[in-house]
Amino acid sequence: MSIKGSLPESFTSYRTPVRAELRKVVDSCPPVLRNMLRYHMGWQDEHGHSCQRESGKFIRSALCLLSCQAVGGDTSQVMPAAAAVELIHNFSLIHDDIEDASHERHHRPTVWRLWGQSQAINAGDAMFTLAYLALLKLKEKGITDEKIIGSTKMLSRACLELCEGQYLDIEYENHLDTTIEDYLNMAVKKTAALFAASTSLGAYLGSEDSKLVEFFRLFGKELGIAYQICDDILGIWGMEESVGKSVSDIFQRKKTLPVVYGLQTSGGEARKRLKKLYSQKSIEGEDITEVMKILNRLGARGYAENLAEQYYYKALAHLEATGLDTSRQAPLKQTAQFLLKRDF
C-alpha cells in the first residue's frame, strides 16, 4: 500500500459550503472566544488579522454530506449537521493539543501555546457547545423535531465514546502490556465513533430506512479504524511538512499500532530495548532512531498497512451491502480510497 493521494473532487466540492456554515456558527460566539476559535480554524492570525489558511481536510463533514447524497437526501438541508460533526472534531483537537502538550498544528502554534491551557479549555468547550447549537439549526432547514432529537442522541453518544477513547489513549502511555485488541478498542472509540456518527447522521437525515442508516454507520466505523491506523503510520514515518504537526508519537511514547505490534511480537534483545525505551519519561534523539530501526526490522509498518487495508475493504463491503447504485456509492468509495492512501 502506498500512502499517497490527493483529495477527490467529490470530497472537495463540499468544502466551500461547509466552511461558510462553520463561519456563521463560529461568528455567533462571544468575541473573546471567537478570536481563539477563528485562529484555530485558520481564518485569522493570533492578532485577529484575516488570513486564508487551510484548517484541516473537513473529512467528517464531507462524509456526512456524501452519505446524505448517496441515499438521495438534500445536502443543503443537512449542512448544519455537517458543521456540527466538524465542530466536535475541532473541539477534540483543541483539548487533544493540551493533553499531548503539542506545540504546533498546521504549522502554527496551538491555541494553548498562545492563550494558555485554561483559555484553550474554554475555547474547546465553546466549540463543543456550538456543535449542538448548529444541530438546532436543522429546524430552519425543515428537519423534524424527531430527527433533530435523534441526531442529538447520535452525536452525544459519539462524543462520549470519543472521550473514552482519548482516556484510553493517554492511559496506554503508562502501560507496556497493551495488546492489539486493546489498541483496536481504543481506535474504535477515539476516531471511528465520530466517523460512524458522520456517515450515519448523513444517511439518517436523508433517508427513512433504518437498515440503510446502520450500513452507513458500519461503513464509517470501519473506515475510521483504517484512518486511525494510517494516522499512526504517518505519526512515525510521515514527513512533518506533509502532516502539518510535529511527528512526535514516539517522543510522546504513544502506544500506536506499530509500537503495540512491536512490543507484542518482538523477543529477546529487541523486546528488552523497546520496553526499556518506553519506560522512559520521553524518547528523544538517538533513542527515537533506535525505536524506528527495531520497528522496521519487525515489519511493523507493513503489518499496520495491511491491517488498514483490511478495515478499508470491510468498510467497502458495508457500503456495497446498501444495494445502492454504483454511481451513488462512487463518491464515498473515492473518499475512502483517498483516506487510505493519503500522505498528510
The other form holds:
2 protein chains.
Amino acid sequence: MSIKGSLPESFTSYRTPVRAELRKVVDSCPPVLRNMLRYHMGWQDEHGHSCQRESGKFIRSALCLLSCQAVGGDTSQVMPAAAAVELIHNFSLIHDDIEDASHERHHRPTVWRLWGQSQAINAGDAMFTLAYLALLKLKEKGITDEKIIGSTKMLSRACLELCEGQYLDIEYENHLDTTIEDYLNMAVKKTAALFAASTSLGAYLGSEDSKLVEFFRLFGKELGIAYQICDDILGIWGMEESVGKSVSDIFQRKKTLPVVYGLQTSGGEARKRLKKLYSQKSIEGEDITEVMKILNRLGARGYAENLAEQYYYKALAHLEATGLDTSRQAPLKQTAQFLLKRDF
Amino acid sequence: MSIKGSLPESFTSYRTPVRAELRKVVDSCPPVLRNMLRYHMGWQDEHGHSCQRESGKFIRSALCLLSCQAVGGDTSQVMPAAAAVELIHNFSLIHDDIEDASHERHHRPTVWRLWGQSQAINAGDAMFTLAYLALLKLKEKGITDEKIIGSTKMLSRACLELCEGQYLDIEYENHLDTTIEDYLNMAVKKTAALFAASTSLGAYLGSEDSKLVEFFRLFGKELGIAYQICDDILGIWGMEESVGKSVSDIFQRKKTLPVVYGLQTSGGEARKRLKKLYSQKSIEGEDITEVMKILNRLGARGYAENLAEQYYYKALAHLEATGLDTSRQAPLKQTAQFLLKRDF
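Compare with the form predicted alone: the form predicted in complex with a further copy of the same chain:
Time for the whole complex; same chain goes first.
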C-alpha cells in the first residue's frame, strides 16, 4: 500500500533512529548477503553503489515504538524490537516476491529478478535470521532476560502465522469458493499477526501491565485487518503509479476482499461471469477491465470500504479500552487514520 | 551423506526422544504447513497418511546431546536445543532442494515437487520459525533465561553462516577459479557452522565451563568440515542407491572438493579438459563419466580423503584437549568415526 500525502509527525519521528538501527543490523551481515539486503531496503543499487530508494515506510516499527510511547515506556530501549518486526516484514517481502513471481517492487526489479530465485531465498533467510539477532540486542538496552525471551516468543508466533497466511494467500488463488470468513482468517495471519506483534511488543517492553499489552495486541490486530482490506482496494482501484505495481492482484487471481465478495454475493449474471473469468489460469488485458467493471457493478468497493471502516473502529475501541489519556492515544490514532488514508 | 552399517549405540540412543520432541514441535504447527513438514520428515506421505520413511539420522541433535552428556550435563534438559538444530538443518534442506532444483531426496519427491516452489518456501520458513519455538522450550526444562538467550544467539549466528554458505555454494557453480581456501570457507559456513553450534550448544547447556564449550565448538567445526568432504566424495563416487540421488553434484557443476582440486591442480591436458567440461551450463551423460575418469586420474579422491582425515584428527585433538575422561569422550569419538565411515 502506497502512502501519499504528508505523514503525521508522530509517525515520522522514529524514522531516522529506526533506519540507523536497521542499517547497523543489516551491515553486520556477511557482504555477499548484505548486498542483496541493502538493495532490497533501497539503500544501494544493484551494483553496490549507495542510493536513496527507500520505499518502506517502517509502519510496523512505528507501531511498535508508538505503542511503547503510549504506555510510557522508553522508546530508545525498544529500538531493537522495532528493527526486528521491520526485518521480519522485509524477509517476508523478499520471499513473497519470489512466490508471486513479482518482477517489480516500488518501480525497481525485485531481488530474485536480479540475483535469481535461489539467492533471493537465501537473502530472505538471512534477513529472517537478522530479525532474531536484532531482537537479542534488547539486552544491551537493559531489557530483562525474561522480557527478551517473551519478545522472542511473541515474534516467533507471529512468524508462524505469517507463514500460514502466505500459504493461504497462494492456495486461494486456485479456489473459487473462498468465503469472507476464509479471507479474514488469511488477512489475520498474513498481515494482522505482525501488526499485532508490533503493537504488543511495544507495550510489553514499555510496561508491566499485561492487560494493557492485550489491548495493544487487539488494536494492532484489527488495524492490520483494516490495513489489508485497504491494500486490497488499492490493488484493484489504486493508480498503478501509487502502488508501484500493475494490477497484479487480479492477474494472479488473488482472493482479495472485493473479489471474494464479488464471487460470493448473489449477483446473478455478473457473478457468473466473474466466476468464469476467475476460472482462467490468469487474468489479462481486457479481462482485467471487465473484472473491475463487474466488481464496480456489484458494489464490491463499497463493501470492502465499509468493512475496513468497521475494523478501524474496532481497533480504536481497543485503544480506548486501555484507559490511557487521550493525549497518549492520539499519535496511534493519527497513525491509524493515516495508514487507512480515510476520514472515517 | 548416506549412513550404512550399524549405528553405534551411543549415536542411536537419543533417536527416540529426539523424534518425540521433533514431532511435538512440528505438530504444534498449523495443519496446512504441518502436512508439508511431516512429509519432509518422512512421517507421512503426500496424502497425509502416516508412513515410516524417516531418512534423517538426526546427526546434529545426536552431536548436541552427546556433547552435553560428555560434559556431565542432563541431556533430557537439552532436548529442545537438539530439536532446534535438527529443525534448522531440515529447513535448510527444504530450501536447498528448491535452490538446487532437486527432484528427489532419499528416493521421495522433494517438497517443492509436490507442493510447488512457493509453498515449499513457506514450508521452509515455517520450519525455521519452529526451530526458535523449539529452543524456547528450554525454559520448561529449567534452563536459565540467560542460557536460553545465549543459545538463541549461538543458533542465529550459525543460521547466518548457513545462509552465507548456501549463497557461496550456488555462486561457485559458475566459477572455475574456486580455490581450496574458498572451498573450505564455504564448507565451514554451509555445514560446519551448524555442527559447531550443535556441539557447543550441548556443552554450553550442560556445563558452566566456557573453555570447555570452546573446545566442543572447535570439535564440531572440524568434524563438520571432514563430514562435508566425505559427503562430496560420496556425491561423486558413492553408489546412486546409497545417496538416494543421481550424481547431481557433477550435473550442477558444484564446486565440491575433488572438483576444486581437479581444476586447481597442475594436471596438464586432463585439467584443461576438466575446465572445458565445467565451462558448460550443465554436465550430462557421458561427460559425467569423463569427469569421474579425469578426477580419478588426477588423484582427486585420494586428495579429498586425505584432507577429510586431517580434519577428523583436528576434531579429535579438540575433543582430547577438553581433558575429559576418555570414557566420556568415547561416544563422540565413535560417532565421529562412524559419520566419516572410516577406519582412520
